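Next up is one chain by itself, shown in structure tokens, the form predicted on its own.
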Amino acid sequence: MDTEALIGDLTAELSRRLKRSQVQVPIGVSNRHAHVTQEHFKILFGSSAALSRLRDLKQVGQYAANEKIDIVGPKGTLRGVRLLGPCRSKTQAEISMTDAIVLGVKAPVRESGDLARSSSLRLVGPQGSVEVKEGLIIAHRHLHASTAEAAALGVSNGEVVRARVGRSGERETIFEAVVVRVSDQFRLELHLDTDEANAAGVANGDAAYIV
């Protein structure tokens, strides 16, 4: 590639981004939920309960539900852990290195269903307690975003970038590697958890910027 070209293209990039840091982008706090198929629902809460529907979400179609269960590991216990809906096939649970410190658990920092080798759990609820050996994570830092949404803010699925939080505050912090999940089932939104937003002084629905 020659020096003009070369130019042309750092250029481009350069363009790209400082108009994609221009774009104010909601933050999510996710505190610790978890997901239950709907055979580990029955178990925790009998054969004739039905997940309940609190509030939605801001993706399409998710919602925080009424019920609430318990996550037991070797060393402590998490109680009142919201459940999330609708029913998915594969049980697992989202939680923070605090919590898993809590737990005396060491889980893995992954992707929402990347649950191969993660760690155990044990969930308990007023009905009953089911043990899932692979299913407890730490949710990696992402990017919600529609088809329109990536587009105009310049990023595609699957990309990594970072993203600036807490602008002009006194902790202001620059998260590195935050995964792009693209979908028209999504809706504009940075999750951080709670170690995260805590650390950078956020909270839900205050402004992030792609940088």
Second form
Number of protein chains: 2
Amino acid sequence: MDTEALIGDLTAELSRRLKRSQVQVPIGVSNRHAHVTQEHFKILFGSSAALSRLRDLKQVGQYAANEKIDIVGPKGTLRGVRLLGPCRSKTQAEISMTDAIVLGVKAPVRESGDLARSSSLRLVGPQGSVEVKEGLIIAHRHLHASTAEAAALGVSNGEVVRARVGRSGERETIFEAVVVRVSDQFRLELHLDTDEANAAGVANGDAAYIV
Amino acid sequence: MDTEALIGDLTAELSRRLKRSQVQVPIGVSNRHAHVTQEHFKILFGSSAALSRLRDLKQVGQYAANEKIDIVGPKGTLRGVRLLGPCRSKTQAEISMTDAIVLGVKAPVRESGDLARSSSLRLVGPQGSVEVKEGLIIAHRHLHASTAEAAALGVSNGEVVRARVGRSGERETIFEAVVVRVSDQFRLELHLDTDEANAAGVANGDAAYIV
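Can you switch from the form predicted on its own and show the form predicted together with another copy of the chain instead?
Time for the whole complex; same chain goes first.
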């Protein structure tokens, strides 16, 4: 390859990355939470209860519910874990690795909904308790984007990128292996769990950069 | 600058970094812990008690003690926090940001010993309690190395480097702003706290790479 062409290619790639790295992507920090089926909700809260909206989340149609449950593990319990709505077809809880140590379980890092061979999960509500054989995961870090936002950022569904967070801070961190998830129900947001956010010293709404 | 010289410089720098990035640096995960003065130890454990060695740490002369205390904050308590020995000239506790949230305090990210304007700290032992106005910190991530190890790695005391951890894993992470601390009492080890280790999915003894 001749030198002129090499320098041309390098310059083009650096320019593409430089442009992308200047877009501020808001960080959404996910605290431990659970999604439940309609049937499990009725067992946990009573047959006449209904999941109720506390506030909308940034992702379209998703909301934080008023209702909270406990997650019980062999070594400890996580109390007051918030449910997210609406109800889903499978019950799952997303916790941090720190939480997994408190519970005394070894939960796998997974994308939401990918529950095959994940850890068993015991939820306790005010009216009853539920145990599922698979359902406890640590969320894989990911980037949500609408189709238009993904196009503007130059990323596509399923792509793996890296995100710089806490830029110029004392805990600045680059998270590798960020999975891009594109849908018109999604809004641009880098989802980190509390371990990731605390390790990097960042909070909800802080800026991330795809680098 | 002519093209030949540019390519020569880039090649030399990449080669230096490539070589350095192939050295496996062991990770040491620091769980929350406290260092106390001799005087405070006597208040916490009684005037006839003495700090006793459970096991040596990798850093020369440092040890995990058998004794544990509680750290009490306005919102919560961290129970059974291990003391490290030997006693120091100032009492301090190093916790994670997750721990700070449990306590309900805003602790600064600091290098060990840099306690000016850090958070107040209340320790409770079996025989008494101690409160210091400054002493609660979140440890700044750092790399320990002996003089010879630092030279072999091409780093120097006070230098700020970055470390890749969890290489090729689902939570691979690059920690920026790693402070290098060189002393002949030190042994090569990247010190991360539990938030950082959990965010990157790594444990004690796993490999880090200076990149």
